[in-house]
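Just the one chain here, laid out as structure tokens, in the form predicted on its own.
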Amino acid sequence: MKILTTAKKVVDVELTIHVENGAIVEDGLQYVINAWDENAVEASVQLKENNGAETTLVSIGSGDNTDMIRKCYAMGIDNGIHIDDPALEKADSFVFAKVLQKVYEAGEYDLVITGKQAQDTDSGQTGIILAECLGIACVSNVIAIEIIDDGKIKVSRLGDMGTEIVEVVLPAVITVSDSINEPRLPAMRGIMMAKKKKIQVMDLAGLGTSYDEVGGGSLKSEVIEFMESEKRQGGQKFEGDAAEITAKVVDLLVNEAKVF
């Protein structure tokens, strides 16, 4: 079985991000892996320990992308790719997935394995829209991967009413939620070996694309401003008897907030 699986670089949301002029202050920033992507990576290694799959990781993404890339590398990854093209700094959901569609296309995989979603825009579509355009099938929020032979997979997702188990013929597509594993860390021999590994880095153009032929010359969405949240006024601090407290609790309540 031969995984694909995508990695893309998000700001750490774990920062304090500000925002200017309806943009992302730059100064001061780091990047990570997003968060669900290491899920996916994860979940990719651990099939390849457990079933023997030939695992591949792609980022589309400015040059400092290599250093995630190797992380995943240091995780288990067998292949890197890496899509390094200026023309691509502002696509939206729909042109990564044409272009991850070529990369798929160019490896014939069994099984793409992305996370659900990005930490930077939320927007939860590219994988979805990936297998729109295969043409194959797509499970989406998925906690729970069994193989069950080289052309059938079973796996559980999180659905409206509770846990669904669904069997997938392959190829096809899973977006995977963070509820389905924990992210290994790293062990320095894994750190020390990804060093060396080769990275295949290319453009649109050793793709065998362009930026129009994958959908940039007319974007589904685009990103037209940043705002900051809201800041909400701190809640009310009670100390002392609790029979008090809550007498006054329940006054507060009922009189100025009128829940009640």
The other form holds:
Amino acid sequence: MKILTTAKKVVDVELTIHVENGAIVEDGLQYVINAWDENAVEASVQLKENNGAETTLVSIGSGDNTDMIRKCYAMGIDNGIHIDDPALEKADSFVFAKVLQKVYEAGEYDLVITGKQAQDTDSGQTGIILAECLGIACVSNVIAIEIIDDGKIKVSRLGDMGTEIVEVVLPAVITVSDSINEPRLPAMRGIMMAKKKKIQVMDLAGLGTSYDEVGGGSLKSEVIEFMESEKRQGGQKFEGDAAEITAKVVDLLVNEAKVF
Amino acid sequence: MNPLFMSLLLIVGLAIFSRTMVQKIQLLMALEPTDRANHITDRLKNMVVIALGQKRLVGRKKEWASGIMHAFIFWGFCILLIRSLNLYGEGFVKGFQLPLFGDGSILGYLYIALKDIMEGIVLVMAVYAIFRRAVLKPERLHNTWEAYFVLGMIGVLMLSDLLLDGARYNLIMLHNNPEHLHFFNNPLYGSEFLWTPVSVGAASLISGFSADANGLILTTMFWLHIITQLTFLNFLPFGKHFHVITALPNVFLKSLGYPHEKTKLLDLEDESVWEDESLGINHIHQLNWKQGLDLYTCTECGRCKEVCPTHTTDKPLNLHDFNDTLKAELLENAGNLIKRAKLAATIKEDGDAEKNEEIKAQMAELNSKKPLIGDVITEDTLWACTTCRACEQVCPVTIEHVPRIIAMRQGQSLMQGVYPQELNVALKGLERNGNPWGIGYDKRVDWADGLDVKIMAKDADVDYLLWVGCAGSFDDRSKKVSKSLVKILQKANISFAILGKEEKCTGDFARRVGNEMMYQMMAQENIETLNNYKVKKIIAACPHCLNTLKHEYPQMGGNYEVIHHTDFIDQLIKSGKITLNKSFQGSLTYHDPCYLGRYNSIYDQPRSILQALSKDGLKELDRHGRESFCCGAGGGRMWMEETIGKRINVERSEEIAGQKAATVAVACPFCLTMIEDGMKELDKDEDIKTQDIAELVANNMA
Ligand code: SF4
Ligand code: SF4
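Given the form predicted on its own above, I would also like to look at the protein as it appears in the form predicted in complex with its partner chain.
Every component of the complex follows; first up is the chain already shown.
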């Protein structure tokens, strides 16, 4: 079985993000692997360990992704592809999906596993659009994957009404929830050994396509402006006699916050 | 007496002994190197104080009886060495006397008096030791037949020598000395016995026997003594009594300058170490020779496990067994390890690569087949240690447990990738944001909002750098300590600044859990920042930071004068830069942090501060100072779950609560968290407040 996994490099959400003139202040920011993609990597590696599979990681984005891909190697990924093209700077989910489609077609994979969304944009569309473009099945928000045979898997997903168990015919795209697993830390020895491992870096031309062909010429959505998120107001603190405080809090809840 | 028989005994006895010793030494030489051939005077001093002076045996109040017992047996043996030489001489030449000790010399008289009394004392001590083992049965002791056998031999050695002299006395004094015996070539035969009351006492036991019988006793006791002694000598290397031979060299060769061997700075860039999986300790041959000597030397006295916070809270780490199993594994593989080392010596750096690979493959064949961690030492055992050093502090023969444990953790973390997975969150936080909480590094300086604290990046022209530490920066409770410290420094007009966002975890916990890579990453970045600002003096608000900055950063080119905040505050008080009101009321006690006390010998300064501010003085805990009991957070344990046995912090909190203290002062952010949590668990947090010394000072400044 050949599994394709995606990993996006996103801004570390532990940091406070500042916006100036409608743009994000890049100074002082640092970038890490999208947490959900980390779950996707872990899920692929577990499938590889338990059932045997060849795992490939693809990451799209301009800049240096070497470190991130090496860490995925150290987690157990076999091959790494980095689509590095400055043209993709403004790409939206649709463009990403189109690029992934190209990668998929070049590799003949049986299963694509992606994080259900990225921590930076939180749009949660790429995996689903990719399945649509490829005309294959897609299950989102998955919390467990089980391989039945070469042509079929069984997954559990968190749906509106509870956990749904779904049988899926391969090839398929699975987008995973963060509760699917606890990603391992890349093995130290793995990181060092991965230094020697090749990463396939290519631009869109190298992938046999162009920015226009993946929809860049007519972007379906575009970010116009960023706005700083509102700071949380500090809470109110009450001190003194327990009975008095209770009365006061109840009063505030009823009359000011109008919760009842 | 009988030169032929004597020669035979000596040749056989010494030949077997030499053969054993050569094997033991060969095995040590097959282990990894470590350099101990330096600072000879310091080493001699250690040997005199710790080994010859029996400091850790007689110096512990709790154990004075057994300490004195052991010390006298040991001193007795040292003294009797001269007597033994004399006896061997007598075996060859009748009336043999060692030069200087014979011919009626005063030294000779003094010596026989000393020897005589010592033999009596050793005999009494040996009887007490047997009684103690058999009847009192202290918990820390492992009762083995070996112990009784050796004590028995000691008894026989003393008795035989006393009876030998007793018979000699009887023959001279009661039977007209038919064989012209004497101690010294003294014209007044027998006068020397005025100096040997114990032997005369022994003589009275056999005075009823005839001259012939006394003569027979004399000869029998002589040979019994010699044969027992040679048997004793040959028996020693095979058990825990090897320490009789190895303890002196072991203490002589102990680590200097830092309480134990510093963690080696591993060369992580060297590809071969990753390919050969040679980092840390994963196989018994990766111990260094001193660690091997430690194993030879362990006396199985159990002092280490008795003070170990993990053993006392029912965790599987039992140092006594730890040493024992390691030693068994070492000895079991002795032959292969020696062969392996010989092969290793044939690898030539510039030699034929193929040949070298072949040799390496042969060497790998000789590795122990048992995985060291998992099979010999269980994982729970390895990860239980808090690196508190209580064990090392009490070990009478200065065995170093912690470096070995850390090296084994390195093997697990770096090579095998097997370690408690709870650590991942903290390690990831370290990697991304330079703190184990994983909070955005940009928030590191939020605690100082409105305090008017200088940041190095804006103004580096200051006398001191205040190293806040991760806890002081991110943990809500510890932030209050940081603020108090700032208040004190400002009051004393100290020129200082902080690194702010540029500060990162020192890497202490990463190193202690064996993740040398993460440690080096942190250390390298911090050292670059510090050196960039030309920092010279650092005040550290955390003993772990203090320890790492002071003792470990020099390995990577970071050399600073580092002082702990309690030490600094003490100086401020003594120099009058701040004045304390003696206004603190209520029963006050102090919990010594391991990394402040046992690692950095800071015991007095915190106490002198507390004495200066407390109206009611300071009440010591049962386990305090050098033998303070860990809070449970060191060695990376802060970031691991504690699921086996009783929680260490609860054990300590109970002890504090038992002292009826109203406030417990601490000097470490981890102790603060652990003890406060422990008190909460005991539902005592309302009655017993846990406070850092900086807070107490800030609240009681004039
Ligand atoms: S390590 Fe030291 S304290 Fe522990 S049993 Fe051995 S000799 Fe005793
Ligand atoms: S360092 Fe502390 S926890 Fe570790 S073995 Fe020694 S006494 Fe036990």
